[in-house]
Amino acid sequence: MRIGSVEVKTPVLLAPMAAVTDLPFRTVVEEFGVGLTITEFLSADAIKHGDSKTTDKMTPSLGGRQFGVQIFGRTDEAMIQAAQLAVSIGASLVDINMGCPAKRVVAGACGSALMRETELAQHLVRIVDEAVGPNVAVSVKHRAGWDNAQINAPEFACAMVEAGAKLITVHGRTRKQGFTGKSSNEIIRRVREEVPSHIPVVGNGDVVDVSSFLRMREETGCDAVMIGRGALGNPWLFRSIKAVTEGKPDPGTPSVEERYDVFKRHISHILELKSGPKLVHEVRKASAWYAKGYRGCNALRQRVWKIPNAEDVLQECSDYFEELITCRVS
C-alpha cells in the first residue's frame, strides 16, 4: 500500500491511542512487523501553547523506522504549527483526527466534530497538507458518521481526498456509539467504493484477530486495516496477520515463556524511554496487558496497583510469571 510517496509492506496499521501507543508500546508492536505505527493522538492547541506534556508525547521511531503523528484541533495556527513539528522529527505522515468521540474533544468542536462541518474539515485538510510539503502524506481518520441519522462517511470522506488528504481510515462506529456495539464493515464497504482507488482507505473496529482482520478485508476491500484496543499486550496479533499475508502459516498464540519475555522487553523499553512520577503506572499498565487470561491475572492486577514502586511492580510480575512457566512445567 502507498500512501503518497509512503510504502507500507504490511496491510495493518497500529491505531493512535491516548495513553497507550507511545514510544515503548509503538517499539514493540514494530518489532512484530506492522506496517505502521502512529503516535497518541495530539492536542493541537496545547502543541501551540508549549505543553510540554503533549510534545513529549510527539516521539519519533526508534532505528529509523517510519511513523505518523496524528493531531487534532479546528484553528489554523495550531494545526499548522503540530504539522510543522510533527515532519521536523520525521514524520512520514500527518493524521488528522476527525473521529475522536470523547466528550471534551467533542465539546471544543474537534474530532468527530468536524463531520458536521465538512467545509472547515476540507480547510483544516488544504491547510495542514501546505504545511507540510509535498514529502509528507496527510490522512484523514473519521467515523460512520455523527448518529444513525447522520451517516456521511462516504461522502464525507471524499471531500477530503479532494482538499489533499492522501489516506482515508473510517472507523465503523457513530460518533454516539462511542465504543459500544458493532463496528459497520457495511460502512466501509461504502467508502472504498466512493473514494478514487489510488486513495488508500484503511478499516478500523472490532479486529482483534486474524480471522477477523481477513473478514474486514474480504467484507470492505480495504487496502489496510488498522488495530487498536486487539493490541493491548498483544503484539503477537501483527506477527500472525504480517505471515498469513505473506502467504505463510500463521505463527499462532506465543507460549506462556514467551509472552514473559515480550513483557520483558516492553518494561525495559518503558524504563529507558521514559521517567516522571507516571512511571510505575506505564509499568501497571503493561502488567495487566500481558498477564490478561492466565489464571490469578485479576489478583496481580490487584496486587500491583498498590504497589508505589515500578521496580517492585516488576519483581511482583516476574514471580507471577515464573510461577506460572514453573507450574506448567511440572
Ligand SMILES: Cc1cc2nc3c(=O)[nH]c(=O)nc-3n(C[C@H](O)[C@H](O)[C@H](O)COP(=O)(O)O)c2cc1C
Second form
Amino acid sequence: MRIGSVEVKTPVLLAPMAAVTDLPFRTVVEEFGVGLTITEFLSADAIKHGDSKTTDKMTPSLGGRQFGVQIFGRTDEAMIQAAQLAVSIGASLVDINMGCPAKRVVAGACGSALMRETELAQHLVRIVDEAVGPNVAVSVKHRAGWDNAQINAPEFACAMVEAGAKLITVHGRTRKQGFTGKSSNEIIRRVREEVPSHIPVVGNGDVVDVSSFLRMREETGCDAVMIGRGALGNPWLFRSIKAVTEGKPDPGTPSVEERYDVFKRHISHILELKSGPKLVHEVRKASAWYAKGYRGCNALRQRVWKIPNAEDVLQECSDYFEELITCRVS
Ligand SMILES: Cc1cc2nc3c(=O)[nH]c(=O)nc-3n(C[C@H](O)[C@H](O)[C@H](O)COP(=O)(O)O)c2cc1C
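Could you give the coordinates for the form predicted in complex with this ligand, as opposed to the form predicted alone above?
Next comes the full complex, this chain leading.
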C-alpha cells in the first residue's frame, strides 16, 4: 500500500491508543512485522504551549523505521506547529484525529466533533498538508459518524481527500457508540467504494485475529486494516498477518516460553526508553497484557498492582512465567 510517497509493505497498521502505543509498545510490534505504527493522539494546543509531557510522547521509531504521528486540535497555529514538529522528528505521516469520542476532547470541539464541521475539518487538512510539505502524507482517522442519525463517513472521507488527505482510516462505530456494540464493516465498505481508488482506505474496528482481519478485508475491500485492542500483549498477531498476506503458513500463537521472552524484551524497552514515577505502572500494564489467559493471571495482576517498584514487578512476573514453564514441562 502506498500513502503518498510512503510505502507500507504489510497491510496492517497499529492503531493509535492513548497511554498504550508508546515507543516500547510500538517497537515490539514493529519487530513482529506491522506495516506502520502511529503515536497516540497528541494535543496540538499542548504542543504549541511547549508542554513537555506531550512533546515527550512524540517519539520517532527506533532503527530509522517509518512511523506516523497523530495530532488533534482545531486552531491553525497549533495544528501547523504540531505538524511541523512531527516532520522535524522524521514522521512519514501526520494523522489528524477526527474520531475521538472522549467527552473532554469533544467538549473542545475536537476529535469526532469535527465530523459535524466538514468545512473546518477540510481547512485543517489543507493547512496541515501545506505545513508538512510534499514528502510527508496527511491522513485522517474518523468514525462512521456522530450517531445513527448522522452517519456521514463516506461523504466526510471524500471531503477530506478533496482537501488533501492521502489516506483515510475509518472506525466503523459512531461517536455515540463509543466502544460499545459492534463496528460496522458495511460503513467501511461504503467509504472504500466512494473514496477515489488511488487513495487507500484503512478499515478499523474489532479485528482481533487472522480470521477477523481477512473478513474485514473481504467484506469492505479496504486496502489495509488497523488493529488496536487486539494487539495488547499480542504482537504475534502482526507476524501471523504478515505471513498470511505473503501467502505463507500462519505461524500461530506463541508458546509460553516465547511469550515470556517477548514480555522481557518489552520490559527492557520500557526500562531503557522511559523514566519517571509512571515507570512502575507501565511495567504492571505490560505484565497484565502478557499474562492474560494463563492460569493465575488475575491473582498475578492483583499482586503486581501492590508492588511499588518496577524491578520487583519484573521479578514477580519472572517467577510467575518460570513456574508456568516448569509446570508445563514437568
Ligand atoms: C485505550 C485506548 C486508547 C485510544 N486512543 C486513541 C488515540 O489516541 N487516537 C485514536 O485515533 N484512537 C484511539 N483509540 C481508538 C483506537 O485507535 C481504535 O480506533 C479503536 O480501539 C477500535 O479499534 P480496535 O477494535 O481494533 O481496538 C483508542 C482506543 C483505546 C482502547
